[in-house]
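Just one chain follows, in the form predicted on its own, and it is written as structure tokens.
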Amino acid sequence: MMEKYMDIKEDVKKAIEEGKPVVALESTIISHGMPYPQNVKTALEVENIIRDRGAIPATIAILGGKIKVGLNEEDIGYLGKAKDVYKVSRRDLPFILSKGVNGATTVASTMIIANLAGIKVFVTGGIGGVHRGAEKTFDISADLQELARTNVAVVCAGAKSILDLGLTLEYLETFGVPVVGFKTHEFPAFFTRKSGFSVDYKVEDELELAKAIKTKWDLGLDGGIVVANPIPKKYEMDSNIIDKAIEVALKEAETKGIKGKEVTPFLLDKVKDITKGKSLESNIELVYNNALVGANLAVELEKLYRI
């Protein structure tokens, strides 16, 4: 029955069947993340990094009315200028399935793709959350819910910092989704290193974080993982000017009725304006170090699974 909704990418196949180490790709930050052709570029290149850590990316979307697990160039490529390309969540799946038409997919509809291909490792650049005036909109990503229930582990550089990042690990807390910095005891902030906010647990490297998740799901604790990593120190922006960009930006999406899914890459998109391109500049260095970590930890993690 899955076959009719979902093709998988033959090296893609190959791999999940002999057990060896798959990485899974969002594509939202190829058609609504980035501008291009940063976005092609940084995709791309986000592949050669896992592949030369021994893994196989597996960059996941819908086009065609098809869940596709495992792009090629030339789809790559075309997810990065189309405009017909709606932004997947769960709740999305069905009918952009069922209409025949183009997807790219959010980390929780990612999540959700790479459990049912048998992927364990998902990279992204930061997850979604508890957006800033909750108490009010109650807007919360569905991404905090599918970390809940969903068996993937997600590397990412903490939650994007032009949300609540606080109601956003206490949203994490109460759902019982174990955040782990990467040689970190501070959840990091997506473009800066630090938020003020504590992980519950520290790892120094891949192999004792691909113990704890093997434990984990062996357990039968159902849900993801949030593998909170860094920006590199040499590319973190100053939180300063970091921070203002995303004053200056929640006003004018306030000030435009901006709401629901199409909130974060409107403000992305303003704090690169207005720090002149430096802030996607660091987005595109903290996707890179998410691979190289989301590779190694792929890889660690398929050796325990063979033991």
Ligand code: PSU
Contents of the next structure:
Amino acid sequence: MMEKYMDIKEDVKKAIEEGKPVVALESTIISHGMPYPQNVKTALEVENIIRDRGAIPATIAILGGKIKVGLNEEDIGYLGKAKDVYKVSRRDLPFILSKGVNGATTVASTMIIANLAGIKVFVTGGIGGVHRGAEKTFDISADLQELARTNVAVVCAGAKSILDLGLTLEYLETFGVPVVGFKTHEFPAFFTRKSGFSVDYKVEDELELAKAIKTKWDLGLDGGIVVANPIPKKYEMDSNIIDKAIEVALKEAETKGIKGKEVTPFLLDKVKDITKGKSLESNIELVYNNALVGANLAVELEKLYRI
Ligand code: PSU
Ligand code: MN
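Given the form predicted on its own above, what does the protein look like in the form predicted in complex with ligand PSU?
What follows is the entire complex, opening with the chain shown before.
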């Protein structure tokens, strides 16, 4: 039945069938999160990093109304350039498929698809969360509800302070989603290693992390895990510069009346412009760093599931 909706690339299918490590990757970061050509270059390099660590990368998107688990270079190039690519979260998925159009998947929809395909680890840059001012706007990313229900571990560099990080962490606590710091006690704020907020647990390596994740799912405690992996020190941004850029971006979004799914891409683009591209450089490096941890995690999980 699933073949009607989903194509799994040959190498990915083989790895899943043989229980080999596979890492899912999202495509909203390609189509709506970074500009061309850096988006395409980054997406391809992330796949190489994952392969080098002994796992198979599976970038996920919707092309011509079909879910693709694993893309080729041409597909990634298309997603990076095309303007007709919808941003697809949970609620959009059935409509984008039945219309037969193209879509880039968010953290939420990539988790859904990874889970359908049998992939346990997913690498991205940052998760969506509770937006600043959500007490008025109710703007809370569907990523958080997905983390509450779908069994996929999401490796990220925390969340950007375009969000209200305190409320985001409270929301995740309410819904039973563990937030794990990779070699850190502090929840990282994407461009910076520090946010002033603590994580629930610190792990020292991928094996420790894999054991906790498997235990969660063995116990039937459904839902995802946020693995918060701080940006490497040398690529970290100055927190004053990034905070100011975010303030300006937020004000402009408000003045322009940006709403709904446009909010996150608008803010990302503004922050990039205000920092004259510096934020983009950091963004790219933190994704590479997440790819390393995600690939190692997939390898460790695969060993645990084998025995
Ligand atoms: N945060 C980033 N970069 C991104 C996104 C978030 O730093 O590219 C994307 C992810 O795909 C995430 C989505 O799932 O934005 C969240 O969108 P929204 O806030 O509309 O739920
Ligand atoms: Mn939103």
